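The chain below stands alone, shown as structure tokens; this is the form predicted alone.
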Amino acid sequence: MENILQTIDLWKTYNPGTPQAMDALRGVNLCFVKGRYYAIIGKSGCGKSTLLHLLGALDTPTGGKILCAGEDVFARSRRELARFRRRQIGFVFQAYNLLQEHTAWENILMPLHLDGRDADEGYLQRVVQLLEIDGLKNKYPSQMSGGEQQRVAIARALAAKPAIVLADEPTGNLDPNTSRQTLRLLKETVADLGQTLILVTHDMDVAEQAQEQIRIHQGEITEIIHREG
């Protein structure tokens, strides 16, 4: 199995060198295999979101390395790092973050426009169909339910064909039924497209569906549970 992402002795310290210094992550070593679904779990403040932000190069580590396909992510220049985020990583957040003045389809295309790339219409149509949002293309976020907005946000995250999808509490704002449906569609879509899904959650029902559960406590990995399938 191919390691698509790896952390080596990863540390993140906030306010280093001051009396307020706090270690959010402490020597984290993890391997993520291409095409699998990972759930990162733990109590609030344990370092889950910090780890996700580092994996997506939204933040920089204090120590250690992150390798993507064997290459040091943070050895890149600022421009190369931005390109890495745009092309290799898809982000799904709890708050949807859709642009209110744009239609669903325009929101989905936005990452490609920002990167100066043409859309692969066939691929995007497949994503839209898998997420069951074909009828929402011309609607604005204010005309959609929370679950519909989150599915549009997922499609936007997948638009650039990222190898890795990072999701931070993606169903946290949804009611239980909508949450289950949205998670099912997210899982089925990334599996169909062969992408690696790394999801942060405090919901054990969500975590139980993952192929790998990674538990964090006070910035350290305390348990990894592997499941077949």
Contents of the next structure:
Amino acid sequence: MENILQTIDLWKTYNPGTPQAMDALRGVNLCFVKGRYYAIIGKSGCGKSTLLHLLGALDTPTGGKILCAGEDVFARSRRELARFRRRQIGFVFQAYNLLQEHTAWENILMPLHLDGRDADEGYLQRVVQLLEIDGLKNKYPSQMSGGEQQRVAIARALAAKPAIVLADEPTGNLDPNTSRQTLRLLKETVADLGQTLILVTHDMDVAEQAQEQIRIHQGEITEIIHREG
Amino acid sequence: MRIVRLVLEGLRGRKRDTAVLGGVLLLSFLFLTLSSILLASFSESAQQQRQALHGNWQMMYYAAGENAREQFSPMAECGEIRLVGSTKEQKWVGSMDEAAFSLGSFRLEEGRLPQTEDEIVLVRGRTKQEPMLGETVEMVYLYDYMRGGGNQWRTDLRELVLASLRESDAEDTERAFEWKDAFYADVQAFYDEENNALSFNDGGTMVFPPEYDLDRMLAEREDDLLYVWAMSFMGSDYYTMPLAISRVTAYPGGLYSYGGFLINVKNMSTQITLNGWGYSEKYRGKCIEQSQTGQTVLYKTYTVVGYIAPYADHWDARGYSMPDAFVSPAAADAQLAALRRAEQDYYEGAPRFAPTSILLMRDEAQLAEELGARVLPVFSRLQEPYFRMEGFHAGYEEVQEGFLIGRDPASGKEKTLQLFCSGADYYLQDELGDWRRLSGDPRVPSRWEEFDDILQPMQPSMLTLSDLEGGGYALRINQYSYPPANGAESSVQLLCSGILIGVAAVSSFQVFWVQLRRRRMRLTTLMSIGASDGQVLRMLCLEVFLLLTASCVLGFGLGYALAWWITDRVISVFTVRWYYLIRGVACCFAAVMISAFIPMLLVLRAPLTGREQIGRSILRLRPPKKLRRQSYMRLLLRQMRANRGRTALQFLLACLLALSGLLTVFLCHNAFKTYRRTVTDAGMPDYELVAPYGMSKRYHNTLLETAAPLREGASLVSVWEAPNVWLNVDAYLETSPILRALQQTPQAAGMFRALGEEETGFSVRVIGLEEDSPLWERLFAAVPEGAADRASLLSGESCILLVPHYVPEGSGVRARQADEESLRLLREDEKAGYLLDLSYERIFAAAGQEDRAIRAGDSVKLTAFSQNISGEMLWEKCVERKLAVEAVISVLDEPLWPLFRDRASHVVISGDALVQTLYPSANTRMTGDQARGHRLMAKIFYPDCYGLTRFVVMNDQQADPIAQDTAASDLAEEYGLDFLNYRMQKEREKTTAQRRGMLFLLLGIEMSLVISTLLFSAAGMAIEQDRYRYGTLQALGVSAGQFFGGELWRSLGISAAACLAANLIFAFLQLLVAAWGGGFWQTLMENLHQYPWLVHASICAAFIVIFSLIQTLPVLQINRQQPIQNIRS
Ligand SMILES: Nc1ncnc2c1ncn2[C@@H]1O[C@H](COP(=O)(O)OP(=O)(O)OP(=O)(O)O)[C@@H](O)[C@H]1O
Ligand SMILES: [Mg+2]
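Can you give me the structure for the form predicted together with the partner chain, which would complement the form predicted alone we have just seen?
Every component of the complex follows; first up is the chain already shown.
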């Protein structure tokens, strides 16, 4: 069992040192194993997104560490951090965050191109087919529906074959049907590639499907449920 | 109140927007105040300079008649300097009262003002030996009397004839007759020896042969009568006996005579004309200008009680004389009254003796502003009514006839009647054809009533302010008198404020527009929850108003302080013209308010759904045909294309920033254009001293010795000039474009004349240089090495010919658009060379072509003429010379004054020997005194006849200008030279240029600052808008270096493009201006002449750096943030 990510006593305080100081995470210790599917659940405002952002190195913790392959992520230089995000992490934002000036296909290829790599055509083709966004390639985000955008965002997150896919309520804006379908696709693709998927959700049905359920309450891990299968 | 709080909170909440808008407005108000105060202070300092120069008066009236003071004194504080008379040594004595003393800013160096009748104060430095205070000084007053001057009879000329003088004149005349007989006999003997008959021309003039050795004759008779004076007068009772002789030694004791002949010494070198009767007024109206003059001598002894500091160079008196000594008003009155009594003794019909004064006036209520309404009519009234006489010519025997022009008594229109006179009798013909006998010359006022039923004198026309600005009138206005609204300064002020207000309005519109677009969501939300249009509008207006007020107060305060600081350092004059300042600020306020209102209305029309419209430019983007690898640069390019509006605005602002820098450089450079053109390019000297005769070497050397004090601080170049010299151009007329063009110009007809049968002459300027003249080196530098033989040049056997290059047009020469100055020259000189586009200057050589008709090695023929004013004969050929042309120069690298001023065509330069041979006796032995008398005569009777000697003086940089001025004017005074002081003019040109340049600089800085602020805010806002995008890209793994580098490259690209565009626009503007301003290449080259390209390039470089900084700095801020912070924002 290979630990791909490990958090050690992770603290995140917003506005530290001010009256509005707010501990979003209070000493989180978690291990993420390669190739598994994690779901993070909890009440609104309990710190799920915060945790995910830290895992994706989109934000810095106030305390504690995140180890990736045994190495402290935040000890790296800014340049290495950028590379870490580029190569290891695929992030699916709640609000998709597609680049408006680029077509779907360009958006998908963006992480690869920014890294100066060529696309693995066969792989990408498969992802696109799985996500059923074949016909959207030349469309701009503003010409797509929310679900379509979400799927493009997922494709983008997968494009660089990252080891870890982080998704923050990827289906929050979708109708139940589409949402289920999208999640299924995500799950399948990730499973296909042996990637680690960490997903934040409110939807218990979705959470049920995960191999591990992590429950957070007021910035603390209250429960971790393993499920085989 | 709630709404105020809401607004204030809003403003505080949007710190960045508030800061930008406030900053722009603050800058506008700051510069508005600054420029307004600086301009006012500049003109105030100019005013103070003028005051220091011209005194504290607002208006000055030279040559005011006796009743002028009464007319003016009720309306102004009035100081009077009565001109008591001119003296042999002191030149002018005036009276000084307290008012004149203070208004004229006189300064007593020593002693006090005169109180009793026999006290006097002298002006320091105007007397040879200055007596100590308490010592006595004898003044020898000389009173001229002149009768009949010009076409109109003017009684305000100083006229006086005394009985005693008549007696002495009779004596002189007798002696003259004696001398005449001897002279006549001498001439007769000469003719007899040569076996020639005396030849007479049709006017009865005896033509005297050039071979006659006049020098010998004059030498023989030196003790007796060295110089022969010829006097003639017209328009008086005596004009049928218009002849007089006298001798120069008799001058200034008395020149008055009658008799039956005229000895007309026209050109002492070549001929003497003995003239019997038949002098006619017909001669081109010129001899009418001459007057009979005579002088009365009056001796008076004074005690010197004080010395007044020299002020002559401080007063812009032009042709009018300023006193060199002052007596008390009472003394002046007594003396003038005595002269009056003498006048009564004179015969009937003589014009009145009319003493004049200099009036200095000042009025708290801005006299000058009311000049038009109150003063001008008075001044116009003081101009005398007059009659004009025209077309007078000799009829049969003693009869003369012509026309008298006056005013019709009934209609008031101009009317011409025929006038006829025989002896002293005048007859005027009325409309019915009847002749009416008059008792004498009808132009004498006392006779006017004899015929005022048929003809009345012409009334002088009403003067306007612009008439006075030229300064040709006896009425002068100090700086006060130029009403600010018409002045050039105020138009600059207007332009300045206009630009500033425009920039403020446009930029606040831009900022506001961008801001409101971003706030639209919030505003529409407000409206969707029930805020009315009015409420929202009121809120926005209040917001703008608060910002405006704050920035107005702050900007005004800062501008005021800054202006104070600058003026304190630069000119130490601080003036605020509140009227203009407040008006400007109010205009700015209103303009900004209005320009902010438009975006508000547009925002209110937005749909209430609150949805931000998707950028249309994104929808317009076409999907790329081929997928290309996305580098970060590509990403940026795509982003720029997607946000076309923003990119365009950025580019536009960048262009404006670059352009404002470049235009500032150009305008500052251009502010010095007149200065360069008239001063540096023309090589304008500080002084020019001109003797209207060819000066002998010996006399010249004496002069140089005397000029030692002047030459210590200056370089002095002397040249001899020979006018009235004609170049035989028959061989060149066909091939020379310049000559051909001139021949076809009607105005230039006077430049050509027939020299004899089938010979055409072209008027050329001949310049002779002495052996060690520094000008030789400059000339030799312009010709090929060894091409010119120095020895033959110096001996006057060959010459260097200067032929300017010309601007071709079609097959001819392009004519210059005649400006006022050249038209004036044209009228004065009756020459039209200036009308063609001719130049010796290097900068225009590229656009011009050389006239190669006359080449080096050619031999040219010069014919010198003398000018005879008597009878019909106008010009007489005196000498013909053949000259070899050593070299032809059409481009000179260094300016050569005065060639570079008036662009004369065809100038012959040779040794001074040439000028001497052209006028062989031009250098007769003359003492200073003789030369002075000679000069006067030459000027009146033989203009241009004897050639000129010109001294061009250029001060050293460290020389004391005032001391030099005094030295130069003293020299001119002593040697009777015409004195032209260009130093003041140069100074004035320079300060004017500097002031204008400073204003442009100020405006340029303001523009650049405002545009930079806008750019900074635009860049900030763009980044702000893109933060989400940046965050996403960060999340996708773009590194800080990539961001920074990308932004740097992008801004470098944009700024390079903008710089290029700005330069193109700059070039385009140059071309446009050149195309507009007459000669294209000429204007272009003139505009860019000595243009500081290095500064231009540095501005470009600085622009690129500044722009890149403005663009990339906000990225650093973004980079510092965590990705999620950027995404969240
Ligand atoms: N930038 C911030 N500044 C201050 N407090 C923040 C910030 N971001 C989040 N918080 C606070 O931290 C806590 C955790 O926020 P987080 O976004 O992680 O919640 P969440 O579990 O994702 O909630 P939801 O399910 O509603 O998305 C919340 O109480 C929130 O108020
Ligand atoms: Mg969340």
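For clarity, a rigid core is taken as the largest C-alpha set superposing within 1.5 Å between two forms. As the structure is a computational prediction, the values presented were derived from the model and not from experiment. Positions refer to the first chain, counted from 1.
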Handout entry: C-alpha of Met144 off by 2 Å or more between the two forms on rigid core
Key = yes
Problem - Arg87 C-alpha shift between the two forms of 2 Å or more, rigid core reference - result: no
